[in-house]
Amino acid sequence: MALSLNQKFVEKFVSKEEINNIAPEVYSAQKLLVTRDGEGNDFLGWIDLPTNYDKEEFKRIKVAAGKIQKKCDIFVVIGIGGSYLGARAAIEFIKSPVYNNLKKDTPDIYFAGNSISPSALADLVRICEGKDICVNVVSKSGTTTEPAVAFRVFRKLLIDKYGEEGAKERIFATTDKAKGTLKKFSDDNGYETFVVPDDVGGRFSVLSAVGLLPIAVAGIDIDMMMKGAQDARLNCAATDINTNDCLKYVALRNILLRKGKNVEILAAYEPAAQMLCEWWKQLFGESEGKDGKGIYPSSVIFSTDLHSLGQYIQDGTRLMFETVLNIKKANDELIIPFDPNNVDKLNFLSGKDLDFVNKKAMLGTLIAHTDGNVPNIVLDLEDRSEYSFGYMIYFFEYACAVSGYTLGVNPFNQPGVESYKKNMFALLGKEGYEDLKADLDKRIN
């Protein structure tokens, strides 16, 4: 298996008996998922997506990625939340967090439409000056404010640069299969379209065209990614909590929650995992945080954050546990050189691989944090390959769904997200929100 769970650093906090006691609840939650009898069952297409995906569209994704690689210097992906986090996580995790700065035969890839900051969008427009550009707008409806505004800006930029006909060859839309504003607009203008599946929510959509097109443009092997997810699907479906690490992860985090551990910190020792952490935080935060329930998802990159948040984790309020992502095999070997003057007193490390030092830092931290009464669940991931990434993505998706049902919430809706949108539309003066605008204006003034 590409990913396995190590209980060594959580054993003093959770007993085997406690795992056995919660097992029936976890099995019931898993059954709700498998039989599709739970809340949100119209958004379960991700379960079989690794095997039951549109093979013809998959081929088109590869062809389109090849065209984009040849046509442009910069590929701009426009989307927010699940419409961009998974793709960005994959590119940075598998390739590099400085992917755009590396020498390569694929385009630079930038992400827009995930904020309403004028400076962020203006900076990206400036980066694109004098470059050949292609755009992928990702939106189920086409009316979500952040990506819709960014798409307006980049569509105008492309039309001004290449003309209407030239622009249509450089715009790709990932949207609803048959309906919605963006689908109609794309068809009317001749843009190639890919599908956001009706039964797959945004935060579960990495393995659909939403994530796969940008990932393929980066030169990543999406066949191997899907193979990893296929194998994870088989292993996660097992019904024995003692052999299914995904169910065991669900059990451990719910037991710890019931013991007052309300915060889960995903800790990784590679900067390449930073955007993966952001994707993970959306997955669990949006899925579990409702009805006054849920574990708050946080993240750190060690050893960097040991010099900032490390103090709080070690000695602060005991409200948290850590899930440590241990990437067993580093992408690179870097040997620490010998210094004749030994100014830094580190010659005892000379000749050693830097990853060896990183792993010892991880072990030292695991011991220190568990000594400080912070439970640590360790997830051992084989490497940063496409296969391992696909496996890990599915593992977390399945764990999130089962954990949500164990918690007693619908893991597939996000009612709280709509609140800010209504208020924002009203304050901006959108038609149909006049009464709400009047009420909000009174409250503000």
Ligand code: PA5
Contents of the next structure:
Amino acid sequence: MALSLNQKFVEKFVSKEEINNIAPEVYSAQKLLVTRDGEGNDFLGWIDLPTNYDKEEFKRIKVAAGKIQKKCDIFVVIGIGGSYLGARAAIEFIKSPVYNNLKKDTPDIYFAGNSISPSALADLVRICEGKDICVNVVSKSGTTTEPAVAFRVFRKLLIDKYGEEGAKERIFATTDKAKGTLKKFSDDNGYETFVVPDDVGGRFSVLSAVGLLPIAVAGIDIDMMMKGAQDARLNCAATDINTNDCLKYVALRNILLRKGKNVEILAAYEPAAQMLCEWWKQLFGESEGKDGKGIYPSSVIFSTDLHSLGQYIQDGTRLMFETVLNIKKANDELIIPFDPNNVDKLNFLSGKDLDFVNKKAMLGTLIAHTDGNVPNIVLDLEDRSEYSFGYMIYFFEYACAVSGYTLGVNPFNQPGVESYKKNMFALLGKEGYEDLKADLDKRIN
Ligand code: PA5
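Can you give me the structure for the form predicted together with this ligand, which would complement the form predicted on its own we have just seen?
Everything in the complex follows now, all chains and molecules, and the chain you saw is the first one.
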């Protein structure tokens, strides 16, 4: 198994009896998912996605990735939320957070349309000057403001540089199968399109074309990633909490929530996991945070954040538990050199692999934080391979769905995301929002 749960540092806070007591609720939640009788059951396409995916499209993704690799120096992926976080998480986790700066035979990959900052977009346009570019616009609705604006900018840039015909060869759209403005626009303009399946929501879409195309462009083996997800799918479907770590994770986090632990911190001792944490925060935050319920998902990268948030976690308000992602095998070996002067008094570490030190930092922190009354769930992940990544993605998706049902919410909608959009459109003077604008203007002035 690529991922397994270690309970050692949570045992002090959660008894076996408590796990047994909550187990029937977790089983009921799992049953709701499996029988497809729960709320949001029109968004369950992700459950079988590792096996039940469009094989013809999968082949097209590989062909398109090969074309993009040959055609461009820079590949710009335009999307926000679930339409970019999974791809970025995969590329940084499996390759490197500094993937663009490494020597490689695949294009640099930049992500755009995930903010409304003029500087972020202008900087990227500057980076693209004099470079060959391809673009993948990813938007299920096709109308999300941030990616739509960025797509306008990059489409113009590509047409100015390569002409309408040339741009056609360089623009790839991942969007709804049939409906939606982006699908029609892409067909009208002759762009190759890929599908966000109808029954897969953005935050559950990394194993669809949404994630797979950019991930394949980075030279990552998407077959292995799917294989990991396939194996996770089999293991997560097991119905015994004592052998299914995914259900155990659901049980532990819900027990801890009921004990007042309202914040879950995903902690990794690996900077390459930073964007994975962002993906995880969206997955759990958007799925569980509703109806006045939910665990607030937060994240840290240790040991970096031990020098910033470490104090609070050790000693501040006791409102959190940690889920520690322990990547067992590091991608690199780095031996600490000997210093004849031993100025820093660290010669006792010379000759040791840096990962050995990292693991001791983790153990030391686990003990310290547990002593500080922060429960720690440990998830042991084999390595940073495509297989492990695919396994972990599916594990978290399944856990999130079962956990959401255990909590009593619909894990597959996101009604709260609309509130800011309505206000923003009204304030911008969009047609149809006149009454809301009048109301907001009164409140502002
Ligand atoms: O998970 C979600 O549904 C959201 O994060 C969406 O992916 C995000 O809002 C982008 O939407 P769209 O793909 O329609 O542009």
